[in-house]
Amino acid sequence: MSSNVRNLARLPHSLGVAGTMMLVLASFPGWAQESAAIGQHARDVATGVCGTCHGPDGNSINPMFPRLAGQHAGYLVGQLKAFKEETRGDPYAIGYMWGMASGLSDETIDALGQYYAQQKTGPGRHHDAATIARGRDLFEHGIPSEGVPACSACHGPDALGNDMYPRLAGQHAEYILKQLASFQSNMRNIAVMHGVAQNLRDPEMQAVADYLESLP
């Protein structure tokens, strides 16, 4: 047991919680500096490396690469770890992200998730009104006769997602279509999404993707 831990164990019970926390932080003076350094390193990686494809603030302009701004930190951390562990197998994951994530520490991955979650999202993209209306209907209600559930059941009524399910609002339509194709073929082996995508036809997928891209 370190001397710091032994000293903390001897603290009197009369010491308040706030005082205890102050002593804890004082006992480990490098903690705050280390946390700040990890955060700065993640920002440098995001702007100098990831930004080549995803944009420095996560608002990519190339539809090959997803927009990361405003994405949930927990979801991003999960995906980066899947890239690092080579368990996410869609073509762009294999071609780009397996190598990019291989050298990232868990601390940097966590900090990258926080960085992108804090970035402001860009505006949605205009699409044909009839296509948007069709896409919204599919997103909100699915296709019960085909066994296709509503996307909103997991991704939320405004497609904002959560730590488990990604934010889809404002995402590039082309990127969404590529992922739906990967779910259909099981290259991205996620059972629930395979079940959703396998009964969607191309025009339906395009309508949903265009609708999502139109959202702010």
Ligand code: HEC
The other form holds:
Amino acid sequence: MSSNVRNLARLPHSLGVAGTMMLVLASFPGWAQESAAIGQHARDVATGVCGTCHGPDGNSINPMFPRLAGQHAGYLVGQLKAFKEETRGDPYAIGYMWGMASGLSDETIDALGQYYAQQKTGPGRHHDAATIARGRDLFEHGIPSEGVPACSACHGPDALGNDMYPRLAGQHAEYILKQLASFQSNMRNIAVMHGVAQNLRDPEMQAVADYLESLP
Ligand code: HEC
Ligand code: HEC
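Let me have the form predicted in complex with heme C (HEC) next, following on from the form predicted on its own.
Expanding to the full complex; the earlier chain stays at the top.
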């Protein structure tokens, strides 16, 4: 075979690679524009719609509305999908969030998760030292005699959470209490948190909720 023929034989392959590269390059700016547009749309939704209740940056003031700032994107996406699919079902979730989430596309949900995960959290709220000490003890050690596990085992030593478990640090105590009651009664039907909450008494829940609210 002459070298010309060999080169010709290789031609279609090299064209194929170059062609693919050109396609990738050509589509890249479009893709970047599209994801910037989705990011901007999510910011507009967050500040213009969600912000009424959750605060424009996710640092809500009213304890009925959970703080979303600094929460993990994966957890936020999971919850928004649970509202959209109507599986997170206590009365406030049904009344406030099912409708809110029903019109959000998966792309917007992902971008909202990113938006809130990037927002700065505020300082913790003051609670008296004795309550904080009781709450911290429960958070770090659970109540072995009651079969209550240490919360820190999943939510992390400083309650900052991770990709699998939500952040609890700085969350409104009132909201945390309401969620623990919902896990207990299975209105928010999550097996692992039902197991954790089933033997907690009201004063124990209050102490751990106050401790969590006091964290930055
Ligand atoms: C009219 C008030 C209101 C508006 C507007 C609103 N929410 Fe909510 N949201 C709530 C309430 C109340 C809850 C708590 C539900 C519960 O207690 O289970 C909640 C819960 C959530 C949660 C769960 C947080 C957690 O820690 O589990 C997420 C995520 C959320 N909202 C995101 C959004 C997004 C995104 C928007 C805008 C598209 C939005 N919300 C608009 C009232 C509102
Ligand atoms: C074995 C792991 C595990 C342990 C231990 C655990 N949790 Fe959780 N917790 C979870 C998971 C998973 C979720 C998210 C549930 C979901 O996806 O809706 C959660 C969610 C929560 C929420 C809801 C957060 C929100 O923003 O709505 C609260 C409040 C909570 N946990 C408090 C506690 C407390 C208090 C303890 C200790 C008494 C504890 N958890 C121990 C796994 C755990």
